[in-house]
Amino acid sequence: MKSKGRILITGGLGFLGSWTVEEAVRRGYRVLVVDALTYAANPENLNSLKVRFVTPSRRNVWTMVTFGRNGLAEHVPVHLPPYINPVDNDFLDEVLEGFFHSDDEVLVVLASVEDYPLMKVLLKYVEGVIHLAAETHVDRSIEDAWDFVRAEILGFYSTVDAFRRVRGREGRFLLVSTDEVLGEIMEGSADEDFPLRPRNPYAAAKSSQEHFAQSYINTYGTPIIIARPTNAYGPRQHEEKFVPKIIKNALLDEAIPVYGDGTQRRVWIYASDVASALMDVYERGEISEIYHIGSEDEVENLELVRTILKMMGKPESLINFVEDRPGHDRRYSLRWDKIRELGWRPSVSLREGLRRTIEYYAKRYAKGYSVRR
């Protein structure tokens, strides 16, 4: 199949990143991935594709970086799997050029998007970017927001400014944001013009990305589009997230923590539907516009837990109500008329998506388990 183009997907070893990489390859793109291989990323997420892994060999940033409370960086060496090949910086251009003339579908560069000089090198080889690299777990942001400031704000700035300097006003840059930047929506649904009202550090960091994006559109004419998905779920999601945690704990007959009274409401979308929406927005969305990615599956947290337990044949006695987290938003809800105009609709129902997700985690924790239909 003739290549549809060259695209850079940041955070492509993560949950939504890997689904988006698969969708981009399915549509005929040659995909360059840059991923720092943090705790939520996994090279095995791209096992279905023909992938080559490389890592530049002479940069400190290719070690995991942690920041102590004194603000000093500590570099912790990473022991890379043998299939990941170190590349001398002098030969990085040669490796990148070679990839686009090879049979590989994806080239993964294990690196941090915060490495500004590297991003300028990578962006010479692609026409567009889908920016997914981020920290995403709200509980972690409440405990310590530094990694969110670093990944969301510094990482995004490094990527978008490198894009501006290398690509100018050419190509496309899709920033993947979140419904959480709008804060609580207690009644009705928010459209794309609703003001940003973040209520936790994660949402504040994502809002900062959007403000930077709007400033680059206005100041430099950078061809940026913003997408705001609601809650995604599905196979390969990190087990600290709500749906995987419910399923894992149920499989192991362990208590399932539910914040507060469990009446917080969320809208859920299966991962493949989010990936297809992102690619539709990348391909056909209007520059400088914002697109909401939503569905009709709005459910209370407690109802979702009960649904999953019923599907798994597990007792509700596993539910364990715990103290609510600080500033917990009660409800999110988006209007998504604009993306409908692009022809996108979610294709996987909540029940079918949950069945697929339960089966995925059951293979990991309870072999021989079968989900109720």
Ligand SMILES: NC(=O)c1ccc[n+]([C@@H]2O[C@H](COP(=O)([O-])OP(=O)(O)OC[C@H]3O[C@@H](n4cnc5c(N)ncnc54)[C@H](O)[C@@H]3O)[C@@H](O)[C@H]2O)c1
Contents of the next structure:
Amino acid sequence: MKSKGRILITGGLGFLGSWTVEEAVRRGYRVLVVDALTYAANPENLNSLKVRFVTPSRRNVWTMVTFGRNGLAEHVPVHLPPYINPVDNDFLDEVLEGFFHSDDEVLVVLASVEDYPLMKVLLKYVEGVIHLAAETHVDRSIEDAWDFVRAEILGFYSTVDAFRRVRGREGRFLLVSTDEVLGEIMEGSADEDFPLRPRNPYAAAKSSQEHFAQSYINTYGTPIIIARPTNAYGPRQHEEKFVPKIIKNALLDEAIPVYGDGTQRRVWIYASDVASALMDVYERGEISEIYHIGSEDEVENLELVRTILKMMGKPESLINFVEDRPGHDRRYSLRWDKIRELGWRPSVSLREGLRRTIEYYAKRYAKGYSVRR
Ligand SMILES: NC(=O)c1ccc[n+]([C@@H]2O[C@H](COP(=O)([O-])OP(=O)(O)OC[C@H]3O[C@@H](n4cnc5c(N)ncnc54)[C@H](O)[C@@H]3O)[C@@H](O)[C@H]2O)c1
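Coords for the form predicted in complex with this ligand, given the form predicted on its own:
Below: every chain and molecule of the assembly, starting with the one above.
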């Protein structure tokens, strides 16, 4: 297939990142990924693609690892892949040239987006960026938000400023934000002009990205678009998140923690629908605009647990009400008319998405995968 262009996707070894990388490759892009390989990343998430990995094995020393399609065998640990041939930093340019002349689909650079000099090198090779790299678990941000400040704020600043300096007003930069920046919406739904009212440290860090993005649009004319997906679920999501946790605990016949009385309401969207929305916005969204990515599947948390248990043939006695998360938003709800105008609609119903997700986790456990921390 003729290449549609070159794109950098940050956080591409995570949940939504990996779905977005797959969607970009499917649409004909050559993809660079930068991922810091935190606990939330998994190189196996890109197993369906032809991927090449580059890793700095120590300061200023680069290492290249090539894996073919499905090349990350099951016995390869989920942390740093093994490496060959330590090389010096100049080799990065050579590696990038080599990748774009190869038939590999994805080059994964195992590094942090906070590495500003690195980001400036990578941005010479792409026309656009989809920025997903982030810390994403609200509970962790409530315990301690330092990692969120680093990943979201320093990481975004490094990426967007490197983009401004290397690409100027050319190309496209899609920032993936979240509906959580709007805070809880008790009545009706919020459109893209709704004010930012973050109510937990994760949402505050994501809001900070949006403020920087707006300032860069205004000050430098940086061609940024912002997308705000609602709650996503699907295969490959880390087991600390709500839907995989319900499924995992049900598979293991363990108690399923439900915060408070379980009446919090969320709108759910399947991962492949988020990925197609992000790519549609990246390709056809208007520069400097915000796009909400929603669905019609709004349910109470408790109802969602009950639905999953029923689909899995497990008893409701597994439900265990626990003390509510501090500052827990009771409801999020987006209006998403703008993205409809781009011709996008979600295509996977909640029931079908849950069926696929349950099947995925059931297979993982059946294969003897241990639960990741
Ligand atoms: N999952 C959702 O429901 C949802 C909803 C709305 C928005 N989002 C946003 O989408 C993005 C992806 O979310 P997810 O659920 O896939 O997250 P995830 O936690 O599954 O993956 C995050 C990825 O980012 C990487 N990362 C973290 N810090 C990094 C750094 N400093 N440099 C490079 N890589 C780094 C991690 O290694 C991981 O691979 C996030 O920006 C999140 O805020 C997610």
